[in-house]
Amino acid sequence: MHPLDNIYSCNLCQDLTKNRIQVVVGDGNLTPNILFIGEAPGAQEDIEGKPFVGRSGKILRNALSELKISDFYITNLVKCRPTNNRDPTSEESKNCFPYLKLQLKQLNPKIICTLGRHSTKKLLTASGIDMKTITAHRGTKIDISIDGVKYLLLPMYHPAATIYNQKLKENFISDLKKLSDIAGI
């Protein structure tokens, strides 16, 4: 049996199991360079199966192509989508962590980036870092420990953001070249 088996039948969040389509446990490669950390899927997610499918997830996707970044893995920080999109709860992000350490054990990234302030601050409390605001972490590299292993993290602005605020696109592009300058790409 997998580690991960037991994940699609997961009901440790009672409002996220009876309201889900099904569980989004990730898309990619398996042996990533970068691995993509969101917040939670959401609609559009939750019908594919696969994270950042929706407009979100085309924003990061395809400015991802055009700097011709192609080595991630995408997961969420939950599994489950949240009723009406809202953001993932403290007890929701609790009960998903194993899974993500799992996956972080797994696929072994040599670059974390975090796309929002939930994810971002999950993984920076993990590690005995207090997060201050997404805006003070965004673009900058972070070294962290999970569980005693070392991972380089850069936080971004989740492309979601993006949508509402134009000003942040710059910030999430530079962000992006920036991870690609990071990999070596």
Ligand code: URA
Contents of the next structure:
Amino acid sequence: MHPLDNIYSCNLCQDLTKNRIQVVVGDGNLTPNILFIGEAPGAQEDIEGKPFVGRSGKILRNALSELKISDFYITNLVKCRPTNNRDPTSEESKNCFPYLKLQLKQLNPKIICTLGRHSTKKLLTASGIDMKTITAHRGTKIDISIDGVKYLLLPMYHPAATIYNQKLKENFISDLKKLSDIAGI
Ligand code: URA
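Let's see the other form, the form predicted in complex with this ligand, since the form predicted on its own is already up.
So here's everything in the complex, that chain up top.
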């Protein structure tokens, strides 16, 4: 049905398939402590084939290296770039979710850290938990269960949201510190 091998030729979303350069599956340690889940690749990610290598990626990766957080894998809720960096549609999230679920099974992270409201909403909803706002959930530990497997979820703001907002930037850094405490780093 949805083996990860097939992801590279996936054509479930017409608009994404037509406009992408490549499918951006993920990057990092394949037996990670932490799994970061963003929204969808942007232009630079589509070119390089790696998540979080553009402007928001620099914010995230710089903060992670300052806090010495290195044991992680990064992926996105949707693996193809939405045109003009629009938000992924709910149909696109739904089409791509089986791939994310396979990654969860294979990577079996100790902690899942969702970046932004889209991936947070998808994981909470899939666990039967109502999504409030990302502001309400960020920085709080939530026990979730996806396909009968339990995970610890720590939602955070998306790094792009911190670019022009100092307060969100401070929250973002304090959540990363909390993450490193939970992960025992
Ligand atoms: N924003 C995301 O959510 N994911 C990326 O890979 C890059 C930017």
